[in-house]
Amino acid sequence: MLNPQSVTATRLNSRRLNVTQELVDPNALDVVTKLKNAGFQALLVGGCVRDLLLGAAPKDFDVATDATPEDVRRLFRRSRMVGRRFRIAHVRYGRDIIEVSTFRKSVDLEEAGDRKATPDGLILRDNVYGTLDEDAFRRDFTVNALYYDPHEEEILDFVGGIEDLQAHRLRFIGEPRARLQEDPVRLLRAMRFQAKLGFDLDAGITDDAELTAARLMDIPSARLFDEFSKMFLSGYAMNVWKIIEPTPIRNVLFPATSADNRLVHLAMQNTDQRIAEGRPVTPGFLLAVLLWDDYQARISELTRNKKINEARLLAAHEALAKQRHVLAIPRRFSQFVNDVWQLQERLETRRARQIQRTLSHPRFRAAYDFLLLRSQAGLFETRIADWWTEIQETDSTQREQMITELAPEPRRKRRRRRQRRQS
């Protein structure tokens, strides 16, 4: 890797690149201004600068500064420090959060301080602060190491990010194998950006994909769940899945999910469509789809020795527990998955006495959507899925008629109590 001290930033007029102060989130601009007025360096950095240069609207705006997290905390009343691996400050403006990170030294500079790594190079903590130019070289991709000074109207490029952006190329800063050894999650980020931006991955990023995938098991499951959410709940889930499906990444992240799974493909497309239409999405729904085959297989195995209802509950518990070894699924999402799965039996059987209760269940709509996907994938009868569609669209009178027309349920035989003999 180049020594940052020997590199001078290329400074470009931001207006000539169609990047102006008016495109910046006012809250992010306020953070930059207050830091500068307090005597600190402050610039916008990362994905927001990349997206502005591509003519896209950034989802988030991040700030880089020579102020420490403690300095930021003192300067902004509504802020807090977060993170142990990389300690940063979150400055809150209502529901909006501006992430503020302190310039850090590149990881290949051997300096004493708050840095910890495993013997094989995996970075566990890195809070050794540095200068602006040093900060650029510790970032992952060249296109994410661009800085924007909205007051001076300059784009600063230390690593050739503008050239790679124009070439639609994703390239690590430094040697790919070393960067992936420091943090194997960078391969997931590379695939995510490839799916989002349509860029080509530079040679070397996927050369050691199998080894990198295996090393993901050393990453905290909470961090992998966060990356899972970014990959599949940002509007390009299908593109991401197409990229990781034929790679060892799929086997590591979703060991129970097969390749060429039509149900998964439909769910990814459905998620992207919902996001495009501004409708809500939840990781719970995708997890229910990704783990469905494993859940079904466990039911088949467990019903040999257990009653069907008990088998369903235990199968759900086991399937989710296995996935939690990889992704730390929050309880609210695992409960969502379980509810959607358990409701499938009610939707399939359509017992008359359960219809109204099923329709009023808080998870009914999600379970119904899941049933529709199963029907579209050829895994369930279309006529029953259509019946549930129709009953939601009819008035109360027609609804009662539809319920009445269902096949009558067999009566259970009552056991006669033995009468005690009178002595």
Second form
Amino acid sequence: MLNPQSVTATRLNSRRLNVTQELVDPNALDVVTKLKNAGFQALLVGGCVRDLLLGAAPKDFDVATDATPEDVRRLFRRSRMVGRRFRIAHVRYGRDIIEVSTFRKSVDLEEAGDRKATPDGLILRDNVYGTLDEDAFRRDFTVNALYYDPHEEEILDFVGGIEDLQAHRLRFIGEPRARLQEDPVRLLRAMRFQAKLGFDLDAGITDDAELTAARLMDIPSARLFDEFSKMFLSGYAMNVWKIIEPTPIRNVLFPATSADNRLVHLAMQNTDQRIAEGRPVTPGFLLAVLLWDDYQARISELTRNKKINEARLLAAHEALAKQRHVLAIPRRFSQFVNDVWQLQERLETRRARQIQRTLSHPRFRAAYDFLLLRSQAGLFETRIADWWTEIQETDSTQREQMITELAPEPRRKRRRRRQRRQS
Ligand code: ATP
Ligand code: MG
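Write the structure block of the form predicted together with adenosine-5'-triphosphate for the protein whose form predicted alone appears above.
And the full complex, kicking off with our chain again.
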């Protein structure tokens, strides 16, 4: 499809575009410099170049090079090779990781080599190395295919990315239908970048959304879970949700979640706000929200012939199992969802004897946040949610008092018990 025969890049002075070395993460710069000193080509590429050109702070800095992952492995002591579908090197600097990928090319699907595709064109492995210009053409969107050479102080553009960036346009390199055929996840990426950057999607990207959404079912659930995390834990979850809500994508990714769900909207806003404030977020919380209605419906169904406690556990298990067909939810997150759900009942009923234990439960804080959200969504009594807010803010004597007030006539109960023991 894309066979750029000796394409030359438009080279632009990066300073004139307000992109300078000082804006680059020092570790990423170090990787580029060391690779160059060893005689390799090395440039910054992808989201970081795009974001720098937009005057935004990049989330991470990716390096592209003609060195193979093995070369990189040898050159950097603290590095390792990762990925099967897409082998790259990770170079570690303390807690920071720089991703280094070797130039790759887009090969005709029938062509042999280390690239595997299914009969309908889905790429399974993508490890055919190539040259810099070939690497540009195999990328998804023009604005994601810009390279920055921090030493030469140049931006390299093979695909008209600068123009699209300036026009705020998200455009596939090549034919949308073909690029989506190769990899339907690119539709999720298009919607994510639309949400993040506020760019317009180029014609054709959402034309066959129904078909593309259906083809997402062929994508490994682990990859879809990663994509889910990027979509909703990068600080623009509400925008992403608004975009996918009326589309078949919502149905495929979250088969149990309805549109116009107030709890979901509040949770997306809440997640974005937490990220903006630098507070921790977890995919577990969003999953607890997205699956809440389904969990509740299953409880009602199951209590017809099961005890309530058993029904709750089974309902949680079933709701998570259904979602796991699409997203490979790691164990620790489904455990988190389950804990938050099971704690709701304890928060709702406020049994005096359980309060202290509930307050010191490792998931109490998350469960409380979830309860607050439910009350904000009008799904639960604000009075009780407020009570939980208050008890966390009081000192220990006041806390005792609040708990005592909950217990119905505690003295009489105690006396009765004592009498029984004596007899
Ligand atoms: P973000 O700022 O959210 O990280 P990004 O553009 O860096 O955005 P990544 O997922 O980190 O996105 O991918 C890095 C780069 O790899 C992209 O900019 C793009 O050039 C290329 N890329 C990633 N996924 C694909 C894909 N499915 N098809 C083609 N190219 C891709
Ligand atoms: Mg990135």
